[in-house]
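Form predicted on its own, single chain, as structure tokens, below.
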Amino acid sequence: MTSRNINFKHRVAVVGAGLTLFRSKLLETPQELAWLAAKQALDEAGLTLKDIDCVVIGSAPDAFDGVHMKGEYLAEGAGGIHKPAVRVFVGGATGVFVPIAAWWHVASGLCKKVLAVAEEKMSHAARPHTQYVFRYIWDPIVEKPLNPNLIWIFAMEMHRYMYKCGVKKEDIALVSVKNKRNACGHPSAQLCMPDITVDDVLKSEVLVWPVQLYDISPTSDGAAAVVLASEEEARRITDTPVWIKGIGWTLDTTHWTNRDLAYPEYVRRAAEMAYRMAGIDNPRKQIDVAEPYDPFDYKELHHMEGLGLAKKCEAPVLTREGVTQRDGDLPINPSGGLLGIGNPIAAAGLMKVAEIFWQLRGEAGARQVKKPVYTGLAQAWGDLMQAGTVIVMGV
């Protein structure tokens, strides 16, 4: 068993979680979405805003919501007025970094109870498409003259993974089928497709080969929230706290041309940090259920391997053999993931943390996996294929 790699004053638990609907366009304002998720999490914990010491907010580029300095803007909806409040942002990895930041607020002794909220309203940027928000993330000398977009960058990554591992499109499509079917058990899901088949995925519109329409998660509006508490407070609040056992994050170079696109090194390093803290040395055996980040179907496979839940190039085999199904030996994205529930960038990662919380408490309803679960993992990924965030939770 590996030893803990960090010292801290207080154990930290998740004691409540909340989630809005995920939809392509919701009528609520960003502030209203943040409050809907926050109120659910507080209600589940049996708390009110008066009980909260600090607030951590996460959201992706300001351009999505159309409001500059979005942390300050969201603070009112997220319960941050007249309290210490901070916004964290690492692109798509933000959703898992929000509870990581909330963790250190509690673990350090600064706050006893923290409300962590992540929100995204992508529909504001939907004219002509949310992709246009990313026009200015590229290196102005080396990349911008090529006029790239994220889908063709990810298409190159997917193609490289397929080539290096000898993976067929049919095997990758199985992930999309699994997650879109799993989403039918989720009350917040945007894209439940109970009858989808591999053939449907393979016949969907080609966007940038090999990426097709059903390989990608939908753009979404939505919010998620969790309440974290110190051990003393958590035991007062609930008989079933879910402990944060390990956290990890890392940032790879922004120059994606300098990286091995077939393997997510940024996830491996973040996972190793979290595993050392949690005392995990065999994640394939010690993790009971996982929610890796799946904005594209191939990324679930990619991230499984980076997390050590599968050997390099093994994830497609495990998927094909049914290991990753809800009733499998290692359930992966039993919620439906981003491919099924939706992808409001920052809120999507925190949704995964909430799902692990509910799984470990046996409160996931139709999404509950069949086997007993004691340790779970959520992971997110962001920026220009470079940021990895990982959280390990247990009972």
Given for the second form:
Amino acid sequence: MTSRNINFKHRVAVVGAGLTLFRSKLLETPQELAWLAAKQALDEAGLTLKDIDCVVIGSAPDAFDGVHMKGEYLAEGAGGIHKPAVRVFVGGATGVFVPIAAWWHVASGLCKKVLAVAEEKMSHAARPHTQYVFRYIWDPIVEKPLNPNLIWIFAMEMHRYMYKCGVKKEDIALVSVKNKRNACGHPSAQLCMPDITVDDVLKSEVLVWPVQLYDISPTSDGAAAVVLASEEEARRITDTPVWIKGIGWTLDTTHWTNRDLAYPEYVRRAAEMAYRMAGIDNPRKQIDVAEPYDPFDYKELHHMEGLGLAKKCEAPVLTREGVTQRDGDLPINPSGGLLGIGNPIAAAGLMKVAEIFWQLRGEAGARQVKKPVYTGLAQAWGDLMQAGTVIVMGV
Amino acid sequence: MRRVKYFPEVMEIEAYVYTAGPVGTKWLESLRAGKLTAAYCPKCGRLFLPPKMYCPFDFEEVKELREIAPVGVVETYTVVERDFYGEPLKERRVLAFIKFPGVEGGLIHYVKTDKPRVGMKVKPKWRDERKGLVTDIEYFEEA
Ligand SMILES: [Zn+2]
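Moving on from the form predicted on its own, kindly provide the form predicted in complex with its partner chain as a structure.
Now the complete complex, all chains and molecules, led by this one.
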């Protein structure tokens, strides 16, 4: 397929990726986590910090790490000292927004080689619980007085999706089982569960019905990084660059009461933007492997539909039929996703981009999908649960 | 305050628990042992503070701390007259940025002196009971 990406000065490739362990608590400081991932990405590209022109940093709320102006704080570990460096932030969607922002640094001709780093250290926000950070995302007038819990939104969204599409919890639990099993092939994984069953998910603690413990990804510390380069540089650096073919991002209203809870419109629009750029008109056929954002099991289904990888209400059917398994016709989250590898917010999204990079290069090791793959997609979701970020990559 | 118009809220998590990092942890352990150390980069040979597991100059991995001579030089200082809440302190305190010869970076710490000056040589006054905190050095004093 030819790219319709003709208005940009430079084609942009990913030439290296790096990832720390994802764990509930890591000893390394946030700066050190950023460095671990950045260094690994540079090593993989065969570059050193001196080769990097610009740096893009992504991190979700300052309140997790407990350091205000986290972008500036992370800049040193991310390699941004004495270079043009910027932090981008769209909540949970940040991880995929980092390479999007890095893309325009290169596509514009402004920078030739960009280091893009995402980091999150949720364990610092220790007491009473990391979740408390989310107490302050609510509308202070109509929601806050009800003392809401973050999972409320997801419980209601999940239930709405189940109702509208006639989906059973058993069907949704299949996603969690698939991803937590997939994670066993990933060296960074926090929650590899090789023997987990649908029954285990259905019997796990009910948090806010219908959301149960194993429907949810854990809280994590971790960092991820990728190196982006212009075409000329990329061809010098590697024989196997992975091209960024399309990018897209959109916001819906912050009022979740004013959104279609059964269908993620914010993802559909972001995907359409990316597909237009990449020349994709039939994503189900043209995308070979995808990493949709899966902090909850039902969100993988939700997002597959928003991305056009399944028709409305069809994602649970594809899942049941095994289409989304690693050896299936459309492998979904072969990495193990957030449900399996862990969810250090911004780093989790960038982990997905790294996974597609490795899958398209045939370097995913035990996680490598069975069929040959040429075009892949990563997507994240966040802010007040209404930001969608999409990246399409190809070889 | 009219309740219908204003929604007061305190945006604080009850407690943050920070990690010091692998090299930072060693550095704190050496403080507890009464030793002043700095991170050592095997690539460029620089010694630097604050300690961390990478060299901020060339991105090399750093694992080693080296003991440094516990004699620093006051690079600049200030005199603190009031506490965090603006109340006058019983005793004014000298706060200095102290550099150590051959070490990049340095430490901020109290200096016990009536006559602070830039260029003053200072050494740490260690506490008898140390916990692995930067305050294991009670203050610096003229060397
Ligand atoms: Zn060095």
